[in-house]
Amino acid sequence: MREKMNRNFSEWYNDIIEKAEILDIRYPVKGLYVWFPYGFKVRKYVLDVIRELLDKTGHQEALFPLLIPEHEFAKEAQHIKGFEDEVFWVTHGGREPLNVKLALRPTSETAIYPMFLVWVRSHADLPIKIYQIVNVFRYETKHTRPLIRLREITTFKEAHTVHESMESAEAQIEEAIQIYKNFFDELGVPYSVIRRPDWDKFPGAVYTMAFDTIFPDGRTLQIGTVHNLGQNFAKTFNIKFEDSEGNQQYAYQTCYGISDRVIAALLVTHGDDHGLCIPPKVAPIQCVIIPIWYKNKKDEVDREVVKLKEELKDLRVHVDDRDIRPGSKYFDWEIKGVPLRIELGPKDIEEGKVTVVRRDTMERTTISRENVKESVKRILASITDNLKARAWDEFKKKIYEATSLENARKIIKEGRGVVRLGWCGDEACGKIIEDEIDADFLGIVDEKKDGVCLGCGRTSRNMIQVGRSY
């Protein structure tokens, strides 16, 4: 069911974004797109999942300004160096030049941390765990792609925390990683958790952990990041607290984020040649009911459809009563990835059943009209489990262990997926591996696996992942 998708993934992706009414790409500014109502509902239900996970772990949602004064943005030298080529600047208010240039946030450390300076006074104020879901702007000069590479990222969830010790910050990193694991598991999106190399970590971080998934063309997509900031930003923004002994100490911080790429990963992971296949938990419509009318039976069918919709009112149900052929309706809802289609006609009513079609397998079967709600819920649960299992199975098939750099280069060149291999830990050797394989050094997936570094032949305890990324 994914042959066409795998054969020309780029074409499939561009088509489905439009045909399934996720985004309208015709907005007259490069890298900016409009959410269709259907796509926006997918976004809403995805964000409901992450909000619930964050709220349950003591995070509080806040909202900080979009505009960042140049002097605040420039305080953290490493940070601004990481974003200096991507910043949009506001230089005028009306026709008048501004006294201070204002950056449209590319990320919000330099907007939030001046407020942490005001909020943090004592160890009793800690920890602080906040998050916001906002838009951020980056002057992307590469080829833009909907949901993947944007100039306006419209779905940017960033969490920021403040702690009194490195131990507390490390515990927060572990919690953040578990939150993201739970989040992606809910969506059925498979992932590798990777420690980025020092030369590719978040600007100003002590280290960066990343979640990567793999697309049908073998390329990886970074779908989440977790950063231990240590005291780097606290020292820059003078964020101090009074400890239990009355001494002033610099705070420790973490931050972690996801973006529109999560939506892209969701759509791609479960999509196929028929279109999208959205997991029930985040589907705008979980069941679509299609009445099958015959000449003298329309009223009878319509009455039964009303009853059926009422019985399924706990779910997100839509009745497609458009005056078009049933086949056209099937096609439309398959493209949009509705998990379950329910067909109801005179014969079904007479036999006390309904016909159901699962979107994940395209299997058509009948279920009893009696206790239909319980049956439908069981099917939706089965779809959820099947989508997750299928996604992980395909993901694992795209991960290879290389026996040589030549072997690794061949796998990646053919677009089969990513490669894992030994690395001694030396940066220069890591760069050689990148160059020899003609791929990106994605990071460390296992720091305790003995082996041989394929770059230099020395003993290695680092298993790294290498591949081409978006």
The other form holds:
2 protein chains.
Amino acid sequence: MREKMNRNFSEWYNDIIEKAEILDIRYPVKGLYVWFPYGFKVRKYVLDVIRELLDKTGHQEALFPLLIPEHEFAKEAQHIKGFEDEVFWVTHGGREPLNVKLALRPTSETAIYPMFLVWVRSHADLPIKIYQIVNVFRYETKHTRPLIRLREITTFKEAHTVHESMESAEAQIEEAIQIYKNFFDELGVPYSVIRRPDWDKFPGAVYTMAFDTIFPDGRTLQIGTVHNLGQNFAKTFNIKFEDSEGNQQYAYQTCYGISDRVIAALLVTHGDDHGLCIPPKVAPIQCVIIPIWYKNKKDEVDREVVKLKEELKDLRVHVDDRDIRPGSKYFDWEIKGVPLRIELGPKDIEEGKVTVVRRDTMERTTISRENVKESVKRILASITDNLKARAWDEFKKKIYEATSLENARKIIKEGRGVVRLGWCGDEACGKIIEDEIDADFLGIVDEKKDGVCLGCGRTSRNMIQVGRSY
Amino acid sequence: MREKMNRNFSEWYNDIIEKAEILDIRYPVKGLYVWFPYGFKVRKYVLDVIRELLDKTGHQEALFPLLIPEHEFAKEAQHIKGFEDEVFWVTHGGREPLNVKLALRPTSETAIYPMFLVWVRSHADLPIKIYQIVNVFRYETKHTRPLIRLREITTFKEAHTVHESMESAEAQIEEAIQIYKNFFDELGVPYSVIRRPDWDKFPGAVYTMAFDTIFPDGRTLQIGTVHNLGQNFAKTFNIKFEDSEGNQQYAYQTCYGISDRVIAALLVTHGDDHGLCIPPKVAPIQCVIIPIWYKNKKDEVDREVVKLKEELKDLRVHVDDRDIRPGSKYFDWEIKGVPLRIELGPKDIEEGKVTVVRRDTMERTTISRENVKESVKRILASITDNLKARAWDEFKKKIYEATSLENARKIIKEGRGVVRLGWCGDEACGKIIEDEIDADFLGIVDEKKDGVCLGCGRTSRNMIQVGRSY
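Please give the corresponding structure for the form predicted in complex with another copy of the chain, as opposed to the form predicted alone shown earlier.
After this comes the whole thing, all chains and molecules, with the earlier chain placed first.
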């Protein structure tokens, strides 16, 4: 069911984003899109999942301004260097030029850390664990793509933490990785956790851990990042605390983020040639009921549909009573990825059954009208499990171990996925590997594995992942 | 309990915004503020209320881009005239000037209506009722003030609707007014519904209805507006539909919005010299439990507190187990406006009671430990009712009927509130009234009332409201 999708992924993607009413791509500025109400609901349920995970691990939601004055934005040398080419600048208010140029946040370290300067006083204030969900801006000059490469990232969840020691910051990195694992597991989106090489870490970080998934065309998509900032920003923004012995010390910080790309990954991971298949947890409609009207039985069917809907009221149920053929309705809801369809006609009523069609397998069965709620919940749970298992199966098939650079190059050129290989740790070898394979050095996936560096032939203790990334 | 507040309202306000941890006002750009986690939660619960009201009346939430290209923004002549002095402009991406300047939305008509152009085809598509909750920007040159006059309005709920007839648009205006009435009633915030004069309507609207509340200093705050746009924008943006007879017609539109000011009104309406008093519906903490520890009874008290918290788990309950004196805890939660405090000590346990203190009246009583959940819910409901009734009482006392311009001028000068008086309908008389009273012509509150125009002495059929507005 993924033939068309695999053959021309880009076409499938652009098509489905619009047809399933996720985003309208016709907004008159490059790289900016409009969330349709249906897409907005998917976004809402996805955000509910991450909010719950963050809240229950002691993170507090806050909200910081969008506009960052140039002098704050430029404080951290690596950071400004990393972002200066992609920042939008506000230079005028009304008809007057501003005294101080204002950056549209591309990320909020430089908006938040001046506040940490005033918030952090003593070790008793630590740790601080806050997050916000905001829009951020990047002046992308490359080809833009809905949810993937945007000029306005409409959904940027960024968490920022402050700690009294590197150990505490490290523990926070572990917690953040676990939160994101749980998050992607809830969405059934498979991932590798990868330590980015030094030359590709977040500007200003000590190191960066990333979550990458793999798309049907074999390219990888970074869907989450976790950064240990050490004391780098604390020193720049002068964030100090008094430790238990009364000494002033620079704080340790971490930050971690996810974006609209999570939703791209969700849609692509479970989609197929018929359209989307949205996991029940985040589906705007978990179950659509289609009345099958026959001549003089319409009223009877409608009465039964009302009863059925009432019984299923704990779920997000929609009755499609449009005056069009059932087949057209099936088609629409398959595109939109509603996980379960229930058809209810005179024959079903007579037999005390309902007909159900799972979106993941397109399997059509009948279930007893009695205990329909429990049956539907069981099927939805089974869909959730199946989507996740299937996605991981497919994901694993796209990860290859390369025995030579040539072999790796071939796998990647054919769009089959990513390759893993040994690396000694030298940047020079990293560049050789990138050049020879003609792909991106994504980073270390396993620090302990023995092997041979394919760049120089020396012994390697790093297993790295290489692929073409979005 | 509102002596200090009434004596120096501005001081009270700035103080409480920071001390109750609503907003941090120390962000290094004028007119931009940071939502503390506590304030953010108030905002969240307030937004839950408006979302519920909009969703159940068939509005759909969507999300449109922040950046509006200059050519779209400037299309509607009245609209651009109304906003051109207060728009922030993005002129650069990276180090390059942009080809097309981009406005930071001050409101989203010009971002949304180009999409309505492609969405609206036939009368069958109508009505469209969408809303979004976003940040908008105004280059305020006047004195800025948290939640009231901002450069980044962080919370702007704007609804936009499209209709096939003026009647349908009028009905929508009625629905919108009712939604806002319900909303402010839920928050216990009193209001007048006022038709703004033509010279003060929304730029591009046929007419504007506004919700004004009155602050302790007698000044009014506009907390919501509802605009009938007629066909003005439809003609500019070429939004046409095919009617049931196959003719192309321009659509009719309305829009209505509320902002951060709603939260200012909420805090001010119920606050007093001790701090905030947040209505239970939107209180981040509805009930705070303070354990009263006595020497060797600490464990016993703690065990009972755990049980009590469990029994109250349907509510938003917080146990303050900080190692400080109970009095300091009372003080903190009074500032933050937690509606109900429960104190629980050995004596209470012994007597099978708990001590409760209502924030609205500061009344201290004991209630039986049995059925504590029902009792607490009853008290919270009583607090809700009392807050609302008290607020309306106070509000009504601030509305005067003026018998002369001199009399009106005196009332307003003394900061006692607003005045109502007759007006013939001529703009010239309106200006005379404004000048003579030295206040703002807020608009018509009652279209049918007979009277005498205080501008010219002729008969008037309009009762207007005049006051000093924020």
